[in-house]
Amino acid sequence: MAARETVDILSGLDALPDEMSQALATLKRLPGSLENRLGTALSEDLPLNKRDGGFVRLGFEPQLDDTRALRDESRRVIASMQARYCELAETKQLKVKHNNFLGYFVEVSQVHGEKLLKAPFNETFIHRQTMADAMRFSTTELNEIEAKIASAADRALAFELAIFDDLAGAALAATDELKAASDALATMDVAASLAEVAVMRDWVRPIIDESVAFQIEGGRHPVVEAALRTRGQAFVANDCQLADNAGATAQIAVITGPNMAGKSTYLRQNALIVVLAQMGAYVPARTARMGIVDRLFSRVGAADDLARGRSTFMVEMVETAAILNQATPRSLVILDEIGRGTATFDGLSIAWATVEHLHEANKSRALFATHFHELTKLSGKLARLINLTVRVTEWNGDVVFLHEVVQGAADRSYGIQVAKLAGLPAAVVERARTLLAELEAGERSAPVEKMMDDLPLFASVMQATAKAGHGAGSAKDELRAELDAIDPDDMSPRDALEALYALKKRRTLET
């Protein structure tokens, strides 16, 4: 029924996208015999389980209807029989009764009972029991009805299950047609749902090309925006300009700002815009243009894998390693707070080196959120890196989040203000303010300037590493060539073992 209604609705439209047109053509080819059969056989309200019965439509199978009547209307059936027996016995004193010993029986007074013992009444009524003031009889029909009533529920379900098996067989015979119809309806359902969301939430059609562009204007997080709308609040949209069509602008953005300001939301919303765009949907933005993203890498949140002996920081490093080893210039990478799970200088060093590697080796488009303000100094050394910050302001000693992402670097983290908002005791907040003032008096920026001047940038480290490993690299290439020449499918077990020993010997000699 849904398929037919969909065909009727869409057939009246002037033009449809190719994918929708193909789905519509598939539905039009769907044979109607199975649909008509199911519609005739099945009730409007269907049970969850077939064992509950009640799914066959009234009037589809006469025998089933009779069985259901015995099951559901036994009193009416017995009353009808009693009326016929009264007329046959020529008395209104006849009653059809039931007990656990005799089952269903006919009871009349002693006077009328004597008459039923004689012809022609004894051809119908069979004497069962004589009492002081009454006599009891049975009939062949009454015995049959009793048996039918007793098993009516079981027989009704058996009838329905047999009909179900027959219908299931017909459906299996039409498997290919049903699968095609299901795929077509799924295509239409996804397209219609995405179109509805796009209209209701003011999404736009993205432009996707072969460049490395990444230009989002007025981007929004679809889930956060929907949640805010339910509370009557507006989402603050933000731009994201990582690269233009020629890749001339920055490719990596280091984002600073306090917790709760919206850094993680900003990272995720741009990643979700990519996912939506490349799955064929409109996106929550004012405009969106992006070069094809081959892979989307994400390292956000805190999680552990203690069952495998991995701490939170270890999991963070494993995921970061996977990104640095696989990301390409066409990838989009979002990283949130890399290095925060270990000591300050360890974490800063790892975050610093990660940014350099993304810039010099991976050359990926990346959003890197961090509380290490020292990383903002890299914008002076790395050509394709920019600094972004989430705007906040202070009012009467409290921090006010504006949720606006702008170019620049945060002057501080506002961590103490956020801690105050979270409900830390006043004594703890004041003590933290005192300690922060003492630490800031130590001119923490001086060591960073020294790192910028003294430590080699990633490019020089790469050159040194490549130079040191040049000789070993050629040997590895020869080993790879030998391995490529081996075809395990054409080797006997002995040949394979000899080849393994030869490679092992070669490796030992080279080291």
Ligand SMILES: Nc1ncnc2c1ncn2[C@@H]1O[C@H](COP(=O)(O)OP(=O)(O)O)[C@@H](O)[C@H]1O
The other form holds:
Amino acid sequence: MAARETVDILSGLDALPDEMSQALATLKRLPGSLENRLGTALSEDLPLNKRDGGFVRLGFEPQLDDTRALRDESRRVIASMQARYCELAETKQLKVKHNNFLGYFVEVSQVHGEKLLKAPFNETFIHRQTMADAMRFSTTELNEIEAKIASAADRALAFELAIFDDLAGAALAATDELKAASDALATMDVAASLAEVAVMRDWVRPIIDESVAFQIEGGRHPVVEAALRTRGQAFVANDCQLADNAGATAQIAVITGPNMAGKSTYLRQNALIVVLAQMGAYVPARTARMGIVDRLFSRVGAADDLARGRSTFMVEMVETAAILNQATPRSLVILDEIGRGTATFDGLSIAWATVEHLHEANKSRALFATHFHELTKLSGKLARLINLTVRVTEWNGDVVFLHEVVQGAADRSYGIQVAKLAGLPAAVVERARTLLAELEAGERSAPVEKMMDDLPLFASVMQATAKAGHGAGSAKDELRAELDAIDPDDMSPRDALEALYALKKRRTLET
Ligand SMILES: Nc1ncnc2c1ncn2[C@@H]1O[C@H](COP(=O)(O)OP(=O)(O)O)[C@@H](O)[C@H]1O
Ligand SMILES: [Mg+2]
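Right, and the form predicted in complex with the ligand of this protein, after the form predicted on its own?
Now the full complex is given, and it begins with the chain already shown.
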């Protein structure tokens, strides 16, 4: 039916996109005979189960209609019998009922039942059951009718099932056409739904090219936006400007900002825009231009796989490893707070090294949300790294979220303010403030300065790794330096021999 209506609607249009006109052609190939047959055979209201019967339309099969009439007629006969039995038993309180155990039976009150046990009533009523306040009787007549109804119902159902098999056979014979038609309908459904969403939600047609650009203006998260709208709130649209066509101006964005500011939302909306764009949909943005993304990698959320023996942190690392081993300069990577499932310095180190690797080795476009504010310092060392932050303001000691992504780095995480908003007891919030002040005054910043100094070494190790596959460069250099320091002309034969042994020994220790 849906197919027929769709054909009618679409046939009236002159210009259809190729995909749609192909789908339309497929729908037209559906055999009309099958549609007619199903239409005439089946009732308007169909039962859930074929064994309930009642799905064949009245008038489709005369024999079926006769059997149904017999069945329904017998039911009316039962109703008239109840009236007759009431007279016979001299009571108005008699009912003919049915259950699976007794079939059809007569039920009267206990008091009246005593009377029916005696002559002349017991010629008609055969006692079957005594209940707390009722007695049940059967009659020969009821038993006969019961059998008749049952067999008429059985025969009607058998008829219906035979018709069903017949229709099923006809449908099976048209399997290929039906499959093709449902594919065509699915194609139309997807296209029509995406078009509808694009119009209703104000989406835009993305430009996709061969560059490695990623330039989204006024991007939105389709689901969060819709959820906010139902509450009468507006979603704050945000740009995302990574590498542009002219050259790689920015390739990785490190996004810091308070809890609840909208970092995760920002990461996901940009990933979703890629998915939507590359599946052929319009996207929730004001404008969007991107170079084809070969793979989209995401590491978000805290999942574990305890059943398979993987902790939350292990899962996080396995996923991060997959990204670092596979992402290419054409990929888009979103990383949401990696390194949180372990001790702070562990986590910071891993996050740090991951950013470096993405920048130097993978060279992928990446959005990296983090609470490790130390990472923002990397923009001083890594040329294609930019810092983004999500704006908030403070009002009477509480944090107010603006959800606006801007250039820059957050100075702190406002975790305690968010905890307060969430309703942590005042005493806990106060205690946390005190502890934070102590911790911040302490060691946190010191090691980072050192790591900044270490960075050149990091970089050289990485280059060596990239070239040789193994990091044995520095040991070789020391040997070389020692060799250089030896001047054979200035040595006695004995010294020379000792030096040779010493070098040989070092070499053995190293390998
Ligand atoms: N751009 C936005 N406009 C409006 N509300 C937003 C926006 N981004 C996020 N939010 C709201 O803030 C909440 C927290 O966002 P989330 O991305 O989880 O923050 P974060 O990852 O920084 O902790 C979201 O559930 C959403 O309700
Ligand atoms: Mg988040």
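Nothing here was measured: the structure is a model prediction, and the numbers come from that model. Positions refer to the first chain, counted from 1. Each form is matched to the other, and the largest set of C-alpha atoms that superpose within 1.5 Å is called the rigid core.
Engineer: Is residue 360 one of the residues whose Cα moves 2 Å or more between these two forms, with the core superposed?
Structural biologist: No; that C-alpha moves by less than 2 Å between these two forms.
Engineer: Is there a C-alpha shift of 2 Å or more at residue 106 between these two forms once the rigid core is superposed?
Structural biologist: Yes, its C-alpha moves 2 Å or more.
Engineer: Fitting the rigid core first, would the Cα of residue 85 be found 2 Å or more away between these two forms?
Structural biologist: Where the cores coincide, residue 85 still shows a C-alpha shift between these two forms that is 2 Å or more.
Engineer: How much does the C-alpha of residue 172 move between these two forms, in Å, given a rigid core overlay?
Structural biologist: Spelling it out: core superposed, C-alpha of residue 172 shifted, distance 2.5 Å.
Engineer: After fitting the core, how far does the CA of residue 115 move between these two forms, in Å?
Structural biologist: With the cores aligned, its C-alpha sits 36.7 Å away.
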